[in-house]
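In structure tokens, the next block holds one chain alone, the form predicted on its own.
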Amino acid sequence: MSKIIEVSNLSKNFGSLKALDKVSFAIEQDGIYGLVGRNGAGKTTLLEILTSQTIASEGEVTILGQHPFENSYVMSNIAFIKEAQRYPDNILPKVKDVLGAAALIFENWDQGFADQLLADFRLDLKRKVRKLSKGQTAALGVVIGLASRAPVTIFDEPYSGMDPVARQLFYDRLLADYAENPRTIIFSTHLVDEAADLLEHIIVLESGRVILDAATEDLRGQAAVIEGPMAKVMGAIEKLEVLELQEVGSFGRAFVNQISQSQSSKFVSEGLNVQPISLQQLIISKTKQNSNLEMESAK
């Protein structure tokens, strides 16, 4: 598969604040990528650089083999749906006006699919944009992002304000349409476990750096939590990569990486509880591990 996006040593400074610090990764054509990280990790800054809304301080970005900044060809092939997306209601006062503008912008626009999504999310074409609720505004962004069928579609926390039923509907429609119309989708989210079935690849940012870049399938089941008497837990983890260690009195809990089935069975036979951890817990533990390493190096 060909690389549709390449990022090399990308940095972005806002005065003394380093929002991105030598970020490098590649995104293949036709895949669903999760961009994950805490608030302030650099996710939105990265997406704004990819979509030419912010200029990088250092490094290089190519999309479709070209530099995106002031490049009409690249920009015409990207749909970027932001969190709390806003629309100029003086120019596009109603939902139908917003969709009409989107149909003119996106070459692959599918009006039939847009109509289906409008019905799914119960959006009224005649409804004024300024009177939409937060959830309805988010749903309108989802309709545009999906119906655009843009070769590169980016959703930055698209579900803001949407209830669980609407979010699940979004996930279902995205996955079904992607199966029939493959394209590159970047999905910035905090709700990793909720969206885990969608994501084929995960990139985790922390403090402006990439701390994890891996296929989702490779991450599943590779980490576990070991629980039991603290002395036994400490003995079990002696030769394992420990992501996080918790101690409550004589009870211990260790989140570990790269544990084999034979190791897991041995620990269970010794009276310890061993369970796989979710993708979200793995990412949380990796993030804490990275923060601890940064604190130690700063001493």
Contents of the next structure:
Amino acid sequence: MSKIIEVSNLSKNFGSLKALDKVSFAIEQDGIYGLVGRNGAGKTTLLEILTSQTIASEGEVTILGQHPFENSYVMSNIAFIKEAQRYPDNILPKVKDVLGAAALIFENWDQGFADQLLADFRLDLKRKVRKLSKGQTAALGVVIGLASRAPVTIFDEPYSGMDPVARQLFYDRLLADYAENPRTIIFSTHLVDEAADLLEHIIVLESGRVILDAATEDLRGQAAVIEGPMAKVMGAIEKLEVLELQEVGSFGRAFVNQISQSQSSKFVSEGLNVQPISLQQLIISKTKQNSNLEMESAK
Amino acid sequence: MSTQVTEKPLATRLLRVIKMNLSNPWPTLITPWLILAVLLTTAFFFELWLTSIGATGVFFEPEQFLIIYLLVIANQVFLNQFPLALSYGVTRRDFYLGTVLSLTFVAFASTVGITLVSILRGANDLTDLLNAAGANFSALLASELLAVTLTALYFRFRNIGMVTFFVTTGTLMAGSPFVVTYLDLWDELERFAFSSSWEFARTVIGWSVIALMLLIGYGLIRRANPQLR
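For comparison with the form predicted on its own, please write out the form predicted together with its partner chain.
Next comes the full complex, this chain leading.
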């Protein structure tokens, strides 16, 4: 596979605040990427730079081998659906007007698919955009993003306000359509476990830096939680990478990374409880570990 | 991979922006003329009454209403469509040029409408009609471009830009009479305003201001952030 997006030493400053700090990564053509991070980690800023909404302070972005800023070739290959996307309800008052505008601009627009998605999400073409609920507005963004079939489709928290049923519908439709029309899809999310089956690759941002950039498959089963008497837990984790350690009285719980099957079996035989942890927990632990390291280096 | 999109010619890209802006003709082309129809009907009966009591005069000029209406609608089009267009992968340059062309079309259509109203009201001198149409077109376009430039200023510099603009404009407007008085230029200005060269100068100044606003608007939007937070 070839790289469709390359980001190198990207920084963005807002006054004294470093929203992005020397971010580098590459995205392969045709894949579903998850951009994960806490609020204020820099996800939206990164996506805005990728889509030329914002200009970077330093560093470089190339998409399809070219700089995207004011590049009509690159931009015509991108669809960007933002969290709480606003629609110009005085100029394009109805759902059908917003979709009509999208159909005019997106080269690969699939009206049949858009109609099917509208029915799935129970969106009425004649309904006024300003009358849509938050979840329905998010669903409209999802319809536009998916039906655009843009070679690079970017969703920033696409399902803000959507109920669990609608979110599952989004995952199902995205996956089914992706299987038939592979493309590069990036979406930022907080709901890692929910979207885990969908994501082929995860990039985690924390305080404007990439702290994890790995294939989802490689991350699965990589980390575990070891529970038991504190003394035994401390002994077990001596030679492991500890992401997070919790102590409740004499009971200990350690989140560890890169644990092998033989190590796991050994700890179980010693009376400890060893369980694989979810992607979400791994990311939480990684983020906490990063925050602790930052605090220590600041001291 | 989904079929990669090849770059379309500039004309195609601009036409798409124009269609996007005018895909719903109600706010730009239909609603103002529905309002105008009511205002003109009222004006017609008022002017009939004026005539019946021996007075004459034109009670209402449609261009006065349209200059304000199109200023507001140009602001609404630019303010609301810019973020959406960029999300849809339109570049700032294409959006700007496409929107200016959309608004030029609206100004032209409105000028045709105003001219037809003038004919219905009895104007029949072709030269007068054409002169009036030229003046109306440039006034409507200038009004729309003022809105575009100010909206571009807002996207580029947000509230600081707006405050700076209005403070500067206010200072210039309040200060210019003092400068004219200080330099003792009132008599010369009066002579110029009533001279034959004024009509020509007004046209040149008008179109120069339009060209300047076009350039400033583009300069501002080139690096503007479309997010409305």
